[in-house]
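In the form predicted on its own, a lone chain appears below as C-alpha cells.
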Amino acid sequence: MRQAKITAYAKINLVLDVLRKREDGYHEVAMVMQAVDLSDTIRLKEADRNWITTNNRHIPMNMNNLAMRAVTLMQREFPGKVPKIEVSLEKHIPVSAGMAGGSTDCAGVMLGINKMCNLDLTRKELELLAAQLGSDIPFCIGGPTALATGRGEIIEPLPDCPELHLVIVKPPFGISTPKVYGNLRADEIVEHPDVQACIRGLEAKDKQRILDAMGNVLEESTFELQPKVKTIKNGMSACGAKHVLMSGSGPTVFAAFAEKAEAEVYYNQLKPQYPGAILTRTVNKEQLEERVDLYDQRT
C-alpha cells in the first residue's frame, strides 16, 4: 500500500448570496467560491486502526473530526478496498475562520484515499459522496473556482480566476455558522450581490470586474452577532483597501487586490495593527491537479 501526501487549500467567497430559506431548514444560496494558496498538509498511510494526529490542539483527535469521518465514509462505501488509515494533519489554515479548513481536510482525505486505494472515482462521484458530510466539501473536491448553489453542495466549475492577491485577517475568535444563518432575515434582504457580474468577470479574465462584483449578504448578520468583525472590516478599509469582504459566515475578513505589489504594500501597512495577517493569492486548476502525491509506504 502506498502513502499519500495531500495539499488541502482554503477557500474564500468572492460572492455569497442567500436567495431564500428552504422548507428543509437550509438556505438556498448562490456563491462564487475560490481556492487560495493557504493550505493544510495531510499524510495518509495504512495502519492497524483508524486514528489521527495533528499539530493543532483545537482540532478534535477523534472520529468527530471531518477528516476521520471521510475515512469511515470511504471504508463504508468501499468495504475491503480501503484499509484502516492513519491521518497526520498539519494545520496552517486558521480554525473556525469561514475558510473551509475542516471541509478541505475532509476533501483532501477523500482525494488521497481515492488515489491510494485505486478506487478510480471521478470528481463528480467524489463530490456526490462528499455532500453527505457537508455543504462546502464538494467544492473542496473540485474547485478552484466554482458556482455553488442549492445549500452549497451543487458545484458548477467556472473559468480560472485571474490571479488576485489577498490580505487575510482572522480574529482570535470563531463564530457559529448555524447562528449566522439563523440570525439572517432572508426575506428582508434588499440588496443582493450580482453573482452573474462576477461570473462574467471571470469569463472575461477581468480582474476589476471581479473585484467590483464582490459581496456577501451574511455580513450584517455576523456583524450583529459579533460587532468586532465589522470593526475589523472598517479598519481594513481605512488602511487603504477598496475591496474588503468577510469570507463565508466569518469571522475572517480579506482585502483583495489585482496586483501583487499593491497587496504587499498594504500588507506591510496592516501588519502592525493585525500581526496575524496573511498575504496569499488565488489558486488555479494546474495547482489543484498536483494536490495528491503518492509514494511507497515504508515499514
Contents of the next structure:
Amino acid sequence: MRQAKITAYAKINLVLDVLRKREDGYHEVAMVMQAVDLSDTIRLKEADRNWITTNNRHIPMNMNNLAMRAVTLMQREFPGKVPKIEVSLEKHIPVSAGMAGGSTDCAGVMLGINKMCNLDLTRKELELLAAQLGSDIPFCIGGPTALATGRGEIIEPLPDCPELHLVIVKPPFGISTPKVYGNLRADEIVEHPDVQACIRGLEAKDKQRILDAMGNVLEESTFELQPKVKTIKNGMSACGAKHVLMSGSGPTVFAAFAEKAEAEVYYNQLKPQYPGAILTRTVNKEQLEERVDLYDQRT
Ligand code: C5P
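The structure above corresponds to the form predicted on its own; please provide the structure of the form predicted in complex with ligand C5P.
Below: every chain and molecule of the assembly, starting with the one above.
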C-alpha cells in the first residue's frame, strides 16, 4: 500500500450572501469561495487501526474529528477497498476561524484515500460524498475558485481568480457557525452583495471589480455576538486597507490587495498591532492540482 501526503488549503469567501432560511434549518446561500495559500499537511498510511496524530492541541484526537469521519465514510462506502488508516495532521490553518480548516482536512483525506486506494472517483462523486459531512467540504474537494449555492454544497467552478494578496487576522477566540446563522434574521437583510458582479470580475480577470464586489452578510450577525470582530475589521480598515472582509462566519478578517507590494507595506504596518497576522495570496488551479502526492510505504 502506498502512502499519501496532501496539502489541504484554507479558503476565504470573496462573497457570502444568504438568500433565505430553509425549512430544514439551513440557509440558502450564494458564495464565491476562493482557496488561499495557507495549508495543513496531511499524511495517510495503512495501519492496524484507524487513528490520528496532530501537532495541535485544540483538535479532537478521536473519531469526531472531521478528518477521521472522512476515513470511516470512505471505509463504509467502499468496503474491502479502504484499509484502516493512520492520519497525521500538521495544522497551520487557524482552528475555528471561518477558513474551512476542518473541512479542508476532511476533503484532503477523501482525496488522498481516492488516490491511494485507486478508487477513481470523479470530483463530482467525491463532492456528493463530502456533502454528507458538512456544507463547506465539497468546495474543498474542488476549488480553487467556485460558486457555492444550496446550503453551500452545490459547487460550480469559476474561472481562476487573478492573484490577490491577502493579510489575514485570526482573533484569539473562535465563533460557532450555528450560532452565527441562528442569530441571523435572513428576511431583514437590506443590502445583499452582488455575487454576479464578482463572477463578471473573475471572468474578465479584473482584480478591481472582484475587490469592489466583496461582501459578507454574516458580518452583522457575528459582530452582534462578538463585537471584537467589528473592532478588528475597523482597525484593519483604519490601517490603510480599502477591501476588508470577514471570512465565512468569522471570526477571521482579511484585507485583500491587487498588488503584492501594497499587501507587504500594509502587512508591515499592521504587524505591531496584530503580531499573528498572516500574509498570503490566492491559489490557482495549477497549484491545487499538485496537492496529492503518493509514495511507497516503507515497512
Ligand atoms: O453543514 P455544516 O455542518 O458545516 O453546518 C454547520 C451549521 O451551520 C448547521 O448546522 C447550521 O446551523 C448552519 N448552517 C446554516 N446554513 C448553511 C450552512 C450552515 O444554517 N448554509
